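The chain that follows stands alone, in the form predicted on its own, written as structure tokens.
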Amino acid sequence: MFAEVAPMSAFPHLRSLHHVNQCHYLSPPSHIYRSITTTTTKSRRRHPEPLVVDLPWVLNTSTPATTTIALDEPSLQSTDPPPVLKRSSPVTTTSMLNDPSLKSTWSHRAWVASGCTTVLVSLAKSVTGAADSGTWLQPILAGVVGYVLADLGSGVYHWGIDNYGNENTPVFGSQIEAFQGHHKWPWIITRRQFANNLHALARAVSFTVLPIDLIFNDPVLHGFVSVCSGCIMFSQQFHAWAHSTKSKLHPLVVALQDAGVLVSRSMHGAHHRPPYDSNYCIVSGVWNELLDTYKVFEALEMILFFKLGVRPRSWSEPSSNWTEETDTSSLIAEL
């Protein structure tokens, strides 16, 4: 059963088609409901037979129409080349993941070994000193204080290099540049090998703790030094875990994050959202709420601005260097 349709004369815009596959160029007016049944006859090589198209387009007319459309009119032939579908290639991501700078070198491993050695020597002196004196409470409390202050120190340092200086800043330039890149590609830290991620802090810990190991034997002092320096050296690993998915982490690490012993993924994730001016601490994050609630870093920024005239980066609109790019490494394996 056919619906009432309009005659072909009602559609002067339909003339001819060069190719059967180009029938999709026939577009009825937008107010017309279209239900098309198309029947074609096989074209001959020299004298192609017409294409017969039944057009039961519903209109308020009384004449059904079966329209014959010529196929030899060149005016509707498309001269545009067919579209070429290209698969996007994450060149930047691929080159980053293959970057040898993410790999650990023997130099990196040596510095991490050196840092761990100085920390363990300090811890051993604290334990043996406490055992000899029979006093454990003070070294343990000193270790707790060292753990808490390591988190505060990581926040202050992180705030400083996020907001001030550039790659040309003496001593800290490479760290500043690295943290700026970290905001654009935060997931890269999870691709760094262990010693590659820790060697810079391990070198600083080695030079700082070694003289203390050689000079002092106080178990309380070493209780503080060993825990504080150890947390600072491994803070970059805690930081990397805060960027990893739960499924890729050891259950013990997840448990420590959930308990607040290590900085959690949700807490540090807030730091990577505009305006990037909160949750700077990356050991346990225990200081983050206090520092952000009382706007401690904002007060320091005001002091530095009025005293030195230096504006922090957090006062400006984030540039493209801070706009996070998505981790497309999961797509690379499919290419």
Given for the second form:
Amino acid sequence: MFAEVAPMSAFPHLRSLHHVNQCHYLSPPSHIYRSITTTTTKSRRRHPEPLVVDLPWVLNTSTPATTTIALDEPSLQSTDPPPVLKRSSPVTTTSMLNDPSLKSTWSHRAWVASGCTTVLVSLAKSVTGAADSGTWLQPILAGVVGYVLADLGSGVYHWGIDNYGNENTPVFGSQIEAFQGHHKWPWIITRRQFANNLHALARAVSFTVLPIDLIFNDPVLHGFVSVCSGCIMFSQQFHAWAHSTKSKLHPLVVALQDAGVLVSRSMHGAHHRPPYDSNYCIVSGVWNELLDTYKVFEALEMILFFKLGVRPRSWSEPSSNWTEETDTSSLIAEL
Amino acid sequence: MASIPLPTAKHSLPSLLHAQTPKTLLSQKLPNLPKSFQSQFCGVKLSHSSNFAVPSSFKKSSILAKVSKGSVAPSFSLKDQDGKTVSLSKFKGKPVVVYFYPADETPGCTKQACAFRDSYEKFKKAGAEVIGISGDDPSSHKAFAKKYRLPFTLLSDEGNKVRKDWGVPADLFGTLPGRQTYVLDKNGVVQLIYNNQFQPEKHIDETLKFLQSA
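Now show me the form predicted in complex with the partner chain, since the one above was the form predicted on its own.
Everything in the complex follows now, all chains and molecules, and the chain you saw is the first one.
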């Protein structure tokens, strides 16, 4: 007996089983789920209290035949008393979703604003320079090159962060920890607010592009820099969209994903399957096939192994910190 | 000691390959590229040519020459995964597949070892033995063999002396130990050399195909 499980809003560590064969990432489904019994399909009501979830999942209910799982969605209706699901560690679902670390702060917004400003200034310089000189082709081509190389850059950076170092590594420690957490709970990225998601990249872009804005005026250079840095800064947004479901995305975003302009949901989903060693690029994903076919990252890993003695994480069995959490979904499936 | 060098595989490659498999034509078009560059993705195979004859005086004389097809493979004695010393001469009388690989517990080498394991019965049916050689120590080999249930011998070429003696070329501008497999006939003469760094399973296909057709 098995049914689709609750949306992530109530059960953050549950996988959307509806999507098991279709998508390979965790994401909050767009619709309400059915009961866990074979016969009952009921609509749900918003649970009035935060649902306490502890591991391992234990369903306490006196009416197993009509057991329903209350969900944290306002449109849900339920006529049965919701069960209490317990985990051994006291984490609440709503607290996980309302975790302040997912929200944007004014500092985040400021960095995103500054990053966007530097990119727009660069773009403006490119456009005005092209207009003044009358040559548009080269700046545009430079922009295309910037878009293409941003994808490659995203892949190399992502590969490095995914495979080497840990939370104690200088400079990159917090990023590495964030990436590790992302592999464990991929869907959380879809719950991050915009500036929260982008601020780290926006900060890097601000520091890099500002001097270029101040020093250089060449429209071709700025064509490259504005598009490349803009794509890098927004790669986290493209990444979040790649973790979302089609129904939750704007049709334009879906169209761009399907056209290969932005990294697709299925391509990025492949990265989130063991051994987590492919499809590292997250802007358009245009480099992924080439890099994976020619085992470029494997070659780099081998070189680093022989020269520095460091093993990448992808060579070992994924630790529990890395593996996507699916335990609770299988337990629910058994009920 | 005689100092006449054997023609190295690198220089003789274009002329030898011209008569060989189409796969190796690439090296003739780009003779200046190191063999190892092409071998990473396409594989490079040197098969025994019946016209090729190496004067016996050359075979034993030059210690600087690489092992090439038609030459008698130099003997060695290395420790296996149980710490026992194993000599190549022990295998005389039957064909031997000697495969040099970069290191235990790396993705390519694991794939290769498992592929040899999965086809081991076919190798035995062809009357051949399989030996893997890398620079790792016996304890590393023991753990590797145990983890993946490898039924064949793994030898520790600590210091990579045998690798150098046999002239196994390195890859990626010398940064990676090469992945090269030799098939020796029952007299210890090299009949096939196959090199491919990033498609390790192909070593099994090529050597098995050769043994089964021999």
